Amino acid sequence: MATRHMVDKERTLWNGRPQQEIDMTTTRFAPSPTGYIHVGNLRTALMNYLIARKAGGTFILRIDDTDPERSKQEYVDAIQQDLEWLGLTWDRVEKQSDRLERYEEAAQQLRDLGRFYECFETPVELDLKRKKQLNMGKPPVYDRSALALSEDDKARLREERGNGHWRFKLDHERIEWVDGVLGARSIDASSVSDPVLIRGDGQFLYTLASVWDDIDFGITHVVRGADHVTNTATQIQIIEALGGTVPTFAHHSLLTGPQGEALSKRLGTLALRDLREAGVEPMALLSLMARLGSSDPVELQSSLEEIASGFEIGHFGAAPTKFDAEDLYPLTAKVLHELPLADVAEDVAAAGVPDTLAERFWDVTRENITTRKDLKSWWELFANGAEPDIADEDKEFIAQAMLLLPEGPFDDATWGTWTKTVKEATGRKGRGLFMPLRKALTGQSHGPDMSSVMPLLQVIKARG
């Protein structure tokens, strides 16, 4: 006999629900404060955030602290940090060190279902169990021994060993459930070891806080990796055992890196706070993850409520991701090129720029830069002067050339005017006229056009 969790139709909808269920419509983000958040944390954050918000629902951000000694409020304050940089705002946040008298009583209910029992097992004696099993073609799974030991056994096994730690018995029963990415999915749960919910030091571990959450909180909706995938399995007939209603899971691919390599080991450079400190701005980063392994092309938005209008779960596929931080700085760009003085006055203040010169500087560098760190160094060109790159058969015509620029200050018109006395007294034209007056001047091949350069030009170093 299957237990089978098969939604209803209506229930397997992502969108277009009738209203009286997008008024239910719960997600959570579920961080561990044992580091910071990188971008695969991110993606779970956003599909959650992005389902309750276009349902007009809830948007759960809970605190998994039930690690005393992993656990840190210095983390717990920079996933804050970070969820605030990207506005993604929750509605109210939970921490599981708050409930841990809850995790009790639901450990309590298990006892009294006869559904949780006590194992004493060493790791190395697990270990060796595993290595027993696969060299006879058996699955490595728990073998229940714990089950047949007496009170006595048990009392004596506390004595030398202390306290146990608590397994779930699993009805061997295959487990059937439709997910939002993944379609119909089936394990048999003889396949899977009953979990641990409780470790002999008495800490409650994910599954069980994770599962007595997810019932008192109604959640509705689970989006995760699918690295979780074997994890539902368990946790829809805990679900069912405290008589909770399951949520519609949903696993998306893991991310790996641009070649298809693993991602794990790079996560640590890809934190938030290291893409923001390196000038990648949120609706860049938002706009890239929302659309990443789906269907739907990768596309600047311009809000989080744009994104979440056109946001489709079931548009993403099950292969892993590719993922290559590079993407996400033209997209930068795109979001700088947009934004009006208001919006950078701060950041080109910062970077030196009179206010008498604002305007004109953000309006010629807006569309030569990749993040706002770039203006400093675009207004030390245009203060100071940039170091000349003049080539060789070029010396003697930037040499005529500048005995011929006009006394500063310089306006609209300096450009035009001088390069067109150049142009008379040395019989130059075109490229070979304007791009060595340019690299001389500013020292790069490209840039803003050289009549908007002209007026905010401080010094010229290549004079001579």
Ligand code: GLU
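The structure presented is a predicted model; accordingly, all values stated were derived computationally and were not measured. Positions refer to the first chain, counted from 1. Only the largest set of C-alpha atoms that superpose within 1.5 Å between the two forms is called the rigid core. What changes on going to the form predicted together with glutamic acid:
- Superposition on the rigid core between the two forms places the CA atom of G427 2 Å or more away from its counterpart.
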The other form holds:
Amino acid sequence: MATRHMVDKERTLWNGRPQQEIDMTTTRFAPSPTGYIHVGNLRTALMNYLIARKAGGTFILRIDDTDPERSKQEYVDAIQQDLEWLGLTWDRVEKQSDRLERYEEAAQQLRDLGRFYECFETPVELDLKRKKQLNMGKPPVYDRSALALSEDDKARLREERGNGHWRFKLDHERIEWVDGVLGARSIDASSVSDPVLIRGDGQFLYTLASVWDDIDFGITHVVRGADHVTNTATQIQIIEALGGTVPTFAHHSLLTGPQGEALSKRLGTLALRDLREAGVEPMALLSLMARLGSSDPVELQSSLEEIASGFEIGHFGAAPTKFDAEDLYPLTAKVLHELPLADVAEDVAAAGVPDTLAERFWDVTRENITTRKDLKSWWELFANGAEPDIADEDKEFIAQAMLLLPEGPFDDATWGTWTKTVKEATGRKGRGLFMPLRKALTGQSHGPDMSSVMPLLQVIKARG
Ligand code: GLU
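Can I have the other form now, the form predicted together with glutamic acid, not the form predicted on its own?
Whole complex next, starting from this chain.
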């Protein structure tokens, strides 16, 4: 017992959390189902997943669907498919739309605590206030004028304008936390507007739902994008007001394009399903995203377990992280080079390769493809014959060589015997012999070993 306690004390996760807490590590990925998830979302999902898996904890998929107009089941399904494609399995799913009664309880607690107040300004009025403050060189923080309303004022405003929206009353003190990526953070609460938690139409907003879920589900670590830093400050106060335990927060930097340009507009083209469609291999994408922006080198990993065991959130930097989708392709090619036929048999068959040639076809092409999609064009080349590439000065030589080429089907020995015969007949040798023959048969000046290619060739267009 004593020994275990000592070991426990020594082994700590980031932010000095003791082992007892690591044992119940619980993280969540909380997408809003209003679109397809992209590489930016994947970063968040993956980091939360890896922290939970590394600690043997729980990873929750939380569907943030408090906005009934924008949330769609189609996107919930798509998010799940995308995560499944990558093997990012969750231990349970929670949907915020199933928990509205719970949020009402949280709201009531905040009212009872005197930390919740109803406001009636219209969006136009709020905008005007903000503009005035900015003109006067002041930060556009909500001025709390609703706090001065009497019960009679509120009743009258409710008559005139309908129900008000509800704001959480921040304590005007510094909010501090040790961030897993950013280090010690401190935000002055008086520089932030009291957050609106319920809209005039009664809709619970993300902040209330998220905070209450994090408390209810025992979330120990929250990793999300740096665009949430201010949210974190206000959420810490709300969690404390509701008597919850503040999780450890970490904010990863946002992704930019390869030149440092904002990626927000292009993220639409970097949806996970587009990358899958383009032929990117899951392990290539996971290997890149688990290391990009950290001090650990990007290298192809073999499994999520391997990625998890080497994952350290503290190795990530705060600076924006450059992402270039092109980097996914060399990694994808590397994944494919390693695969046995069994793992690509379906794609090989779908490319049209007969079973009898599958093994040889895969041996020949595996090192010459970038994605599985390339298999089809290789088979087309073998099955239908390539357009020959013959230089003028080689025309006669090729014509002569073609007369010496035996009828198919070819075998492993064909290339050797044939080129030997051609050499004897024409006196050519070395590159001058082999290169024109390769180009005549495959239309390309480079590619797989010709002895292995010959048995795959079904048609030789250069025969004329
Ligand atoms: N639904 C929120 C988002 O996608 C979740 C943020 C959070 O992790 O709390 O931005």
